[in-house]
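Here's a solo chain for you in structure tokens, the form predicted on its own.
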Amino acid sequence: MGVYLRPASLAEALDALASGSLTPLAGGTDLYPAQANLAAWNQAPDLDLLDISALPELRGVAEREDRWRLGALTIWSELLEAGLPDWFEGLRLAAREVGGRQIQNRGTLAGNLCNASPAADGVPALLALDAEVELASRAGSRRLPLAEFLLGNRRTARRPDELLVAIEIPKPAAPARATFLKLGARRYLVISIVMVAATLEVADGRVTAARVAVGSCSAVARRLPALEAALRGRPCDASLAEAVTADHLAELSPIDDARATAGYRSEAAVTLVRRALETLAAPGLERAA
């Protein structure tokens, strides 16, 4: 068995990592089940593990100025009874998919985040967010768009003597509207075959910024730049649904698996994103900033 430490201080915390190689433990919920599953084939490892559940410095959603920062252990089910702007929807609506409901008052933002997933529910809603994670370690604290910090499958830029301390958002510039949708072979407790956020940012009828994201069509989830550059301009109306060809999405490299073909996933990821900007675009939806 390994070792085990709970420091009761984001400073311990930061002293325990900067001393020796450990895991960091928050709601387990992803952790637990991948060592139960080497176990029973004799492979676990005895990890190291720094239990970061009692960090207060870890906690809360709160609102500044130009920002909202979401505190690395802040769980799915407090997320959605946090009382935040409309334009967080999509992620709202992920949070929703983050497993049941004992997961979701469980499992952790940073801890989706860390683990890394192509199918992590609540990645595409924080891209399409423009969110920046905010890494710590005693030598001071740095901040990475999530794009940068997501590297691969499983793989992130955390260093060993990092924590990831909190997801911070920026407001948007212009009243904005988001959603986010997902494709399994079941309506719930489902690994994704795609799924695709997408925040629109609408100034007198017209798009003046706009963020989509597509998950589990490549080994991490990926913004689409070349679409939102087509959009920006454009009445914020059915033809957005319309402007959105295969060419966008050519940056994807869907896989084939258990759950769906990778030419099935590329036509399903087309008709998701024509979808989200069919939502974003209807009457009604007009959201303050």
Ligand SMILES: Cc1cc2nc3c(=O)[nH]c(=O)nc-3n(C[C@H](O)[C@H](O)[C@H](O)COP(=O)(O)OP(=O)(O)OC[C@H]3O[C@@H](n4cnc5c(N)ncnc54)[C@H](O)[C@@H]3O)c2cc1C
Given for the second form:
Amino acid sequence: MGVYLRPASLAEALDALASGSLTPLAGGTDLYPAQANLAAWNQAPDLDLLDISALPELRGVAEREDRWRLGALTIWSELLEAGLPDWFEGLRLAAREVGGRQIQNRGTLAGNLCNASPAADGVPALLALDAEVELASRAGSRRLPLAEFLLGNRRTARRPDELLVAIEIPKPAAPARATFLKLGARRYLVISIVMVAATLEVADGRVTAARVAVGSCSAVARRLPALEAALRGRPCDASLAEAVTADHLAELSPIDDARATAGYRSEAAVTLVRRALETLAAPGLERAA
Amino acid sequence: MSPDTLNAPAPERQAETAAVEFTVNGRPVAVRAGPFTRLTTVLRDHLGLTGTKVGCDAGDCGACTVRLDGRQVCACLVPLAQAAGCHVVTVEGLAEEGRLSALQRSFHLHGAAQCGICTPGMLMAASDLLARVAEPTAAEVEDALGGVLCRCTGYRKIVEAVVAAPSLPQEGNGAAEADEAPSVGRRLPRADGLAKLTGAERFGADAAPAEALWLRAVRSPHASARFEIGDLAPLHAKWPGLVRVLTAADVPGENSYGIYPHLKDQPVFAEGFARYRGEAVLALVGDRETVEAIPAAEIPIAWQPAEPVTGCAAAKAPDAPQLHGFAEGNELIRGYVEKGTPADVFADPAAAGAATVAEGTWRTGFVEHAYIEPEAGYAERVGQRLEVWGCTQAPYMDRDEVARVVGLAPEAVRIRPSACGGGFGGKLDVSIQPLLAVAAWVLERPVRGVYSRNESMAATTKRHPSEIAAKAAADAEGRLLALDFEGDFNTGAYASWGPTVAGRVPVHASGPYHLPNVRVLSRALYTNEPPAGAFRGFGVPQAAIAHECLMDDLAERLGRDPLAFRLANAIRPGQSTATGQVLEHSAGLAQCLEILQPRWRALRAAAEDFNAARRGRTRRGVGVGCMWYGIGNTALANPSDMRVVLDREGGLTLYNGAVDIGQGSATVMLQICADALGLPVSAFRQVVGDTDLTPDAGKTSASRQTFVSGKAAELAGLDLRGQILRLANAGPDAVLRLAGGTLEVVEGGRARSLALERLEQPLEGHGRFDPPTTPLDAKGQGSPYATYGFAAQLAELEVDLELGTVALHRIVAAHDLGRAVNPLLVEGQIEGGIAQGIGLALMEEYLPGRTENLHDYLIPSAGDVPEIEIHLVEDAEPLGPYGAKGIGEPALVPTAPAIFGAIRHATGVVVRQAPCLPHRLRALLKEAGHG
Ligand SMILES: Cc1cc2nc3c(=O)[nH]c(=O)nc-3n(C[C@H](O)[C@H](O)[C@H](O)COP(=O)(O)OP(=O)(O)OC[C@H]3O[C@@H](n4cnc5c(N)ncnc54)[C@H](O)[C@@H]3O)c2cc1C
Ligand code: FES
Ligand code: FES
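We have the form predicted on its own; now please give the form predicted in complex with the named molecule.
Complete assembly follows, chain above in first position.
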């Protein structure tokens, strides 16, 4: 019989985390299925849980001068309803593709990051927003770029005594536009074979900054720095997509699994990156940005 | 004991804490249970609200969808602690003061619930949408329901029902239809439909005696392994809640079961050797908390894994280990059909008049039934008898299997079918029943069990993987000359329905065409994979992928239109099948194709225009698939008996042994019997599928219930009618009226009442029908089925050339089913079959150990089934009730071939492996030069 704590304040929660090895529980949409798969073979561990769902400090979406702060407990549906600016469109599109509505109504953004699945849809979208995560422990808090937080398949830089309390997203320097494309073998409730998120900052018709990330093609979703450099300074038009080469995605390391082959993933990633850029260069978007 | 009272308290995993307070359907509740207890468990087991279903415990199926503070959520993912202070609404809260909501009525009227296991979740997801959007579009409905899976309906009727709900008339749930006569041909809502909408329906996991122990099987994690069970004393010492560990040694009767009397090759518990991953080796029986908590590491089983035999080629290899003593070369059985002189044609095609020969190979994988209700039930010893309650497609077969395993006479066992949350062939074999039966018998206590989703997928049967090599020849006029077909079917570790597949395939491998020369050889092979059994079509869907591809090949080579080529070769009355059976009536493929032809021409032309006008990244295509399907068992007796009773109080009851697994037989039997008797459906009560009460109506499989049991129901109705008319001395055209316990016989304007209370015995009508067939000889010649269903379907789709993905636009289906007894239910079968065909074609592949849950094993969701147009061809079958044949399986067979034909039309590539996953299609496209 495992421990189950449901503190009502962050301070209590951090005290509890400091004194024992507890597994945080938010929406449970990753934790329960993992238990079910193990239980089928009589292998489910007895978890000691720290239910963080009642912590007011982890809630809410707030605008600050230079950034947005998304509380760790923000669920996908709340993100969709929060009235965020247009350049959040990539993250919003990802939110609509996470599971079905029931999952979007329970799963949290922070849970998606902490679970650190290679196929987490939130990760590329947040990488393309240059997101940082704020981690808190009794010893204080620290901020890490998302790319440094995620270390590998199911591995993060979170220490056992830390909670992820918020996701922080800097406002872009120039007007920005963003998108997200997901490829799966069915329409709803599907784990991504490949997904791509892209943000472009555009001034005077030229790309001033580009952030492109690909998921499900490596242990952790990755940005594509070589491509981003190649896009910078280009006119924001159909030629962007043409600039993409397979070399720009050379750092990805996809694997074969039941959903697709590695070779297919590499190719589909190039295709989706091109399509994402096409979408962002489409004329209608200028106004939206 | 009535199952209705009865739910054991749930386990409490965490230390006792304060009660958690929240409201359910407006009523405040306080529940004391472990805080991590799933809300599903709390609702079902603590609060008795079993309307919320559990299909996976992992968020993947949505059957558990409830509203939490207004938002739809999976109750299986909500810890009790997080429900504190919330408002929960479940399906039981939808009706107000006993009146169904418009949404519920709309589901009923649209036939949106078949088996009903997904219905509560669908209703809750839809009610969330309707609370936000007053008049949603179909696209909004799909988005809102995308997280609830349905395996029966194909979603179209569900989407229609939700869209229509806001504008539904205030009153009416279709009950008036049941007063109308004649009933055959009417779109009568399901007779057993209302309980499926309120949460009142009881499925296998929804009831058990309060004192029932829980059983949990421990299964082999290895595909092939020797094992030894060690000393169990320490386990008992550590877990006082463990009442008994059952192994092979505890089975009182024979430790074996199987579909065929001479092939009882599957043990209840493996004996020293496990032949597939998921095979039961022992069972833990005790209180629920204990049997669920005992970790694998503490169960003393010493495994010695061995190299498994995987796939047909490995099974046939000369040095392959032999998995069953009697099956040399791992060959379970062969099926064979030969007609004419096929060898001569292929030896010298030109001399035989062939203008072209097409050939190829095809393969398909394991396909999982993925009914949303995992196997569940309970068994109870009642004196020297044993009762088993649970979901099944075949109560009488279950009775005999259970009796054998427990060592009882069949009559000493009673099977009481629960509502069945989908079957599709997967609940034709026993699964959990022998385990429960052995436990209840040995322990003399009621024992219940529920398979987890992973367990259901790992342990129970699948569609046979196939490897087919075939060739076909046609002459210059476009007439089919000959077919040669060899197919290996991987039957997995145990025989199950392998012989049925091996027998059915050769009869059907020619497709629904007239061919003078045919040779078909099928083999079922044992491997260390899950037992492959019955799955909608028994091998015919796999064979159809091959024969329809050959039709497209031949048409292409001869420069003929694929549909016209099929029409020219469609088998017609007066022609003989590959088994030499001359079809005398009701062979409506040609009508199906003729109905589709204008649609075909228009859609093909539109697709070609689209492709010519755009050099973009997508291509459109339209394909056609045809099929035929023998109704009932292959060349074997398969009688049904029906009994209808008019008692002395004026009660009219149909004792209907045909279990309704969602397809609607409980409605169809009533419609048929009602018309035969001459009273309306609303006059009847019905008892379904209880082996103590209903005569044997055979199994719900092989699309046989409407044709075979329906005929028996007709005969029973006629028999009772005859008795009534004789008693009343009335002529054949007399009209019957039954009201308030009085039966009136009206003739020539004069009404006479029969004094039922003065009868010595209730009046009983009996009907029995066994469709006439003949055995097949050594060359497979004979008349294996009394009648065949026919169909053709068109698929219209768009292929993304760069990604290899397929977007379906539309399916147009034409089915010859003799007579549509209930068109609403027929459409439901067709749409549901098409959805499964889509899964087979594009996404479903069961890989043991890798796609053992509904997260990784994908079945079509609400967004994957396109618009479906249905044309019914009613070429009456004289033997059938009111001309009816069957529709259950035929619906699925042509879909995958039509989709593959459309991919070919769009892109020129020929698909030879199902499922055609994006990466496979992309590889084909690259080979064909598409970038
Ligand atoms: C049917 C289904 C479909 C799904 N589909 C998708 C999909 O399409 N795309 C996708 O990306 N995901 C999908 N998921 C996964 C899941 O819904 C998301 O990852 C979700 O966002 C996880 O959030 P949660 O709050 O439910 O996490 P939980 O299950 O509560 O926690 C997940 C992990 O994160 C840790 N954790 C949670 N919050 C914190 C915190 N604040 N600080 C530290 N550690 C924390 C937990 O300890 C745990 O290890 C699906 C899940 C299901 C069941
Ligand atoms: S039981 Fe909850 S989603 Fe399947
Ligand atoms: S009716 Fe939907 S699963 Fe059966």
